[in-house]
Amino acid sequence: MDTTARPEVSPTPRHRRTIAVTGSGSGIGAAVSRRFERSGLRVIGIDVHDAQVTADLSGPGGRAQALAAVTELSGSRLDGLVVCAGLGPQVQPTEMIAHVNYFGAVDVLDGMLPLLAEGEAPAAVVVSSNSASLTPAHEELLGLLLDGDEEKACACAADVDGATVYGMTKLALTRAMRRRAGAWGKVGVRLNAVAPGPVDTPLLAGGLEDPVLGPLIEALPVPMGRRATAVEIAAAIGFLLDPANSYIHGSVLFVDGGSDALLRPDSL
């Protein structure tokens, strides 16, 4: 009998997920660090104030910050991706809605795939807008930005109203979730979209004191006869990510009180 004395060997410590939240200072970001938080998990907030790392995504510069400081603080391993930060359709000059909403949130997405792909039943949630449905199309501009030409499209945007900016880049960041499907499905990583509708959030407010986008923001109708709180829609996102819904892929969550459906009932 071999009487060798082994060591001990301790169990393996549980891997705590990390997830990292874009926008994460306020409205919707905040509310879903809050949430994760909650949970047990650990959260890498990325904002221009307010947060672990402090970064602007609205130019190349400040989304390599973003990533390098996340890859060194995740250890290269992330589990989960929320990218909520973005301006709202009043924000001046209009071509600054294009760099944070589009390239901003496409960057940081493509930028983290290797860190989810090294994850554990990873996933990432882009945020959206019903106004990707319910704007009418401006073609020109909705083609620059999907083309990935930022200096074309910002110069596009910078001739086009706020309302039409906001929600092109809003389509064309539903349109480019849906066109990494197959890509990240191959490595593991789901991605998905919520498109909410009004959120009492500091950027609604923004919008809601504009005298010319405050009474179309208040004529929206909404099934519900209220608003969202960021809460809601936190929770929409932390349903996305679980793994427990592991065939969600490429999918588009309206949370928006019904106003999709009453204004286009035959469109899916």
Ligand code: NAD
The other form holds:
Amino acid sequence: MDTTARPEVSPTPRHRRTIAVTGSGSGIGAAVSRRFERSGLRVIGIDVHDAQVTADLSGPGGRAQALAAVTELSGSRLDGLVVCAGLGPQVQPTEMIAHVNYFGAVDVLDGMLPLLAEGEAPAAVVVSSNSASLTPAHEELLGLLLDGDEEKACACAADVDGATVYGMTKLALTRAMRRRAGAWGKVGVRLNAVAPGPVDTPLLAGGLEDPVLGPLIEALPVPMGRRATAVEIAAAIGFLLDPANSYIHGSVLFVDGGSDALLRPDSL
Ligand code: NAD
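I would like to compare: after the form predicted alone, may I see the structure of the form predicted in complex with this ligand?
Full assembly next; the chain just shown is listed first.
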């Protein structure tokens, strides 16, 4: 008998899983928080309102405050992270979209990696958008975002229309996710993105009310013939965070009713 054989890893987690969710106060973040809480997980919500951790992720001070609070509340150990906080393309000034959607997201990801590395079957999901692939590229803004110079990137974003800034922040966030697959894989933390199409939330309602953006959003063809609910996006996020899906890493899951496939059928 081989007495050196390692015991099989139990599929049942040894402790209550703890998941941090940014943007937990509304829409997709609220739906994913409810989903996890219903299945017995512990959720640490982060938002500017209606959250356990109140923090403004638009600047370095609020991001540091969020990290300190989550470190303390979680005992320096997270099993999951959902980076969901975001602003829609209708928000003015447009540089705020870059501060929150890109820099707020990557700083939270990088700041919380050490907590995730201590977790059990840990994974993170960033909420991108199908705007990442459907928005015509603004190479200068995209390059500045990915270079990580918040001041220069946001100065550039200030002179660009909101829909383009939104699309570039989501494209940069998707690339930032993919660029981290190597390093995160080495420390055993899975990292993926969901790319939703239009989802019925307050963010989308704001876009629909905008006289320029509203008709553009309405014109997006969706093969499924309807918009998503936040609950449907939460299900996809739950799938990517589930320890059973242990080999999914560095992937972008489109949850857009088929719009990206319809408009870019040969993109792979
Ligand atoms: P939402 O407005 O309902 O929720 C976004 C949450 O983020 C809010 O609770 C808000 O307070 C929070 N937030 C915004 N700025 C913040 C800041 N500076 N610091 C901390 N929290 C902040 O919107 P939603 O539709 O649920 O959006 C969630 C994510 O999904 C966003 O990243 C958005 O870009 C993305 N998304 C949404 C859609 C859609 O159609 N609704 C489509 C694709 C992607």
